[in-house]
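The chain below stands alone, shown as structure tokens; this is the form predicted on its own.
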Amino acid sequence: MVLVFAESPRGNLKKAAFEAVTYGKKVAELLGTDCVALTLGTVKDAAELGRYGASRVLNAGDASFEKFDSQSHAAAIADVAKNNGASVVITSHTSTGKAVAGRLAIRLNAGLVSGVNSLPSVEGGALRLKKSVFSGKAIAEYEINSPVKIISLMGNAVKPEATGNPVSVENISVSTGAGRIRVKDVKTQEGRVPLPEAEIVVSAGRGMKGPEHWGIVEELAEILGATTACSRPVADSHWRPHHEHVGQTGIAIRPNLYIAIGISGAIQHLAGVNNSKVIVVVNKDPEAPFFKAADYGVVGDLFEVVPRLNEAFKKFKASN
């Protein structure tokens, strides 16, 4: 059996939960085996997650799992685990996923490998499993020969499925021990994606002059559904907050469209953003080195470029 862990922050699934629900279904048919999801606390539409692959839902909706505690969750996943022979476990590779992986790994004596961008291949009785290394300049493959193995899914690296139908929620219940971690507040970013589950980012650096110039790559990000990033200059100059801050010292993050405005894409931003599918520059400086990564480059003053940009994108999406 294939259990997925399934995060639900404040009781709602995400984006990373279907993502990892598709990815275990994917990982199952390579076994052989079926794909059950697992979620903690109080869960809506928990469900829907078969829509996505999952032959059952478990819910072990104790009032402790409201507020996250990688000991109690890990004991509780792991309890789950044990119970249900699962031979693979997979968390989202979020913060949370992070958190409890590491645990899993040593309460079920389990291989793991974290930050996964691909499906695994068998052979024999071991998964081979591929994830970029060295900020994403290589690609090293794994194998994991243990009885039990443990998978991290990088966001945006499989694209969630409904293929199938809910199915009806069972309540379980799981044995965690007393946890060592009280929670006292969450404070949280509430109104877009996430930069980690965001399919389009709009990012912009140094070159913007001031925070006084946002409005238009705000525009740009609202014209596109997207979410909106800076460099790391720019969060250090509190020109924007730093839970936007990308690259190698702040969020590392796999859009499908990520588009740098005023930029210069210094080794450390490319760090953190080189695995996005399509990387679109805008840099009045056209030896920038942001440049030699873009998929697409437009090189002129961006406070010409990008209003021309939302004039167009407008356009366009009112004619379609």
Contents of the next structure:
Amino acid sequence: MVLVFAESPRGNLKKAAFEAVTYGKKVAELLGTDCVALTLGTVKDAAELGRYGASRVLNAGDASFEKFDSQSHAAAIADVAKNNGASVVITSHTSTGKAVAGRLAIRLNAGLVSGVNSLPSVEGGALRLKKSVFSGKAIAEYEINSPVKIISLMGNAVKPEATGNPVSVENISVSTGAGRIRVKDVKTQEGRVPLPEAEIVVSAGRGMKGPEHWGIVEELAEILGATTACSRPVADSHWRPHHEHVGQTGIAIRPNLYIAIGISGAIQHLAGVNNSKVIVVVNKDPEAPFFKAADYGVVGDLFEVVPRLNEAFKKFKASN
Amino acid sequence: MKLLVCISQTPDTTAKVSFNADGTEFNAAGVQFIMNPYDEWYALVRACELREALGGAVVALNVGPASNETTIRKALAIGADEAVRINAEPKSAAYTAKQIAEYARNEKFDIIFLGKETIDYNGSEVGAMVAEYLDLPYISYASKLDLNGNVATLERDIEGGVEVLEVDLPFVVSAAKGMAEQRIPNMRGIMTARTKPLKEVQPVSFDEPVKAVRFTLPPAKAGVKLVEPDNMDELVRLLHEEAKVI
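Given the form predicted on its own above, produce the structure of the same protein in the form predicted in complex with its partner chain.
After this comes the whole thing, all chains and molecules, with the earlier chain placed first.
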């Protein structure tokens, strides 16, 4: 069977978990087997995972899982995988999944391909999987030959499909060592969707001339339900908080729509955003390198263009 | 304080990426290679800062051929005290992790540092694997690391925020932006790097469970479609009807 570790940061299943189960269901279909979801700790609405394709939902409810430790999490997932004869184990390619997947590979003596962005092809007993490498400049295809295979799934690579029905959650106990990491505090931004999960990202750069001008960008994000981001010079000048910095040293994102305002598009910036499905660039310099990576471009003064764009989106939203 | 920093050599960020005709190997001709930025700017520099404050030694470790020694010397110039090169092509994350773990197993390092990922294969796999081989705690994407005696306080980047945690030595940590500031090696560092010890170690054998089948370049973009700056209704229409993203 295909085992999906459905992560639940602070007790809540989020998009990453729904994507992973949707993907796990499709992999299970390819292999002619079932998709089983595993949750750890106290998890709200775990039965919902049935709607995304899990035929069973297992929960190991030990309260220690509510604070993340890759060691105890991996031990538990590996234990369940072994006890149920899992041939494929899937995690999300998130801060949680990345820390766990490598450990699972060693524990289960399994091959791992991380950050996979499409369905595998089955080659006899092997699986072939594709991922983006060289910061989006190339695509690699890997083949896993070990009996057990580990996959971590890139965010926004599949759309969650809730076509099934909820299933009742089976409580299980797992053998795990106590974690050695003591989580003291979790500080998260309230309100907006975190950047790695966002489907629309509105990002601005030095062309904004100063932090006091960000109102039009915030407004655009508000209209679209988008998350705001910025370029490195903007974060380094403290015009915007560091957690908004997208690019090679910042956060790598792959939204459906990336709107870049007043960002020239240095290669280090592109490395973090060039997996976006559609890129819109607004820049007054027609020679800005970003136009080469863009799908749609507007050459013009952002202080005139963005307010007009906001009005156009408002009109669109009002009539759709 | 005994600190290990695992450094990887990667093509420069601005390098043109291409592959051989059958797509099985990266084409290194004319490519400038550098130390993976996360390894250099954050992991190595923070390790050097801790050694400067607390004493001990920083060991830089690279899995790679002799041609990587320029990159290894740079780590010594930045401040590592000694270096080890495991003489093998780093064929995969799993292979590299195995080599690192076998070397580190008997060395009793207090902290094993890596960068959050390499900028070539973007796997973020090696740190978790090394930690599992050595049965150590692993803190990934750490943007802050402070040490008080035997206890480290770290901040770890998570989706939409940070997690603050404590852990006792020893542990494995992968470093992200914020942990330290990039250091440019000075002339004295470059001079002393030449005479610092660089030991060569032979690799252990490893059965590869994953093989790279093929590398391809992404399909070229169709080219930018320009919209007049006074016609934003048209841009919205295109995003809705053509791109279908709103």
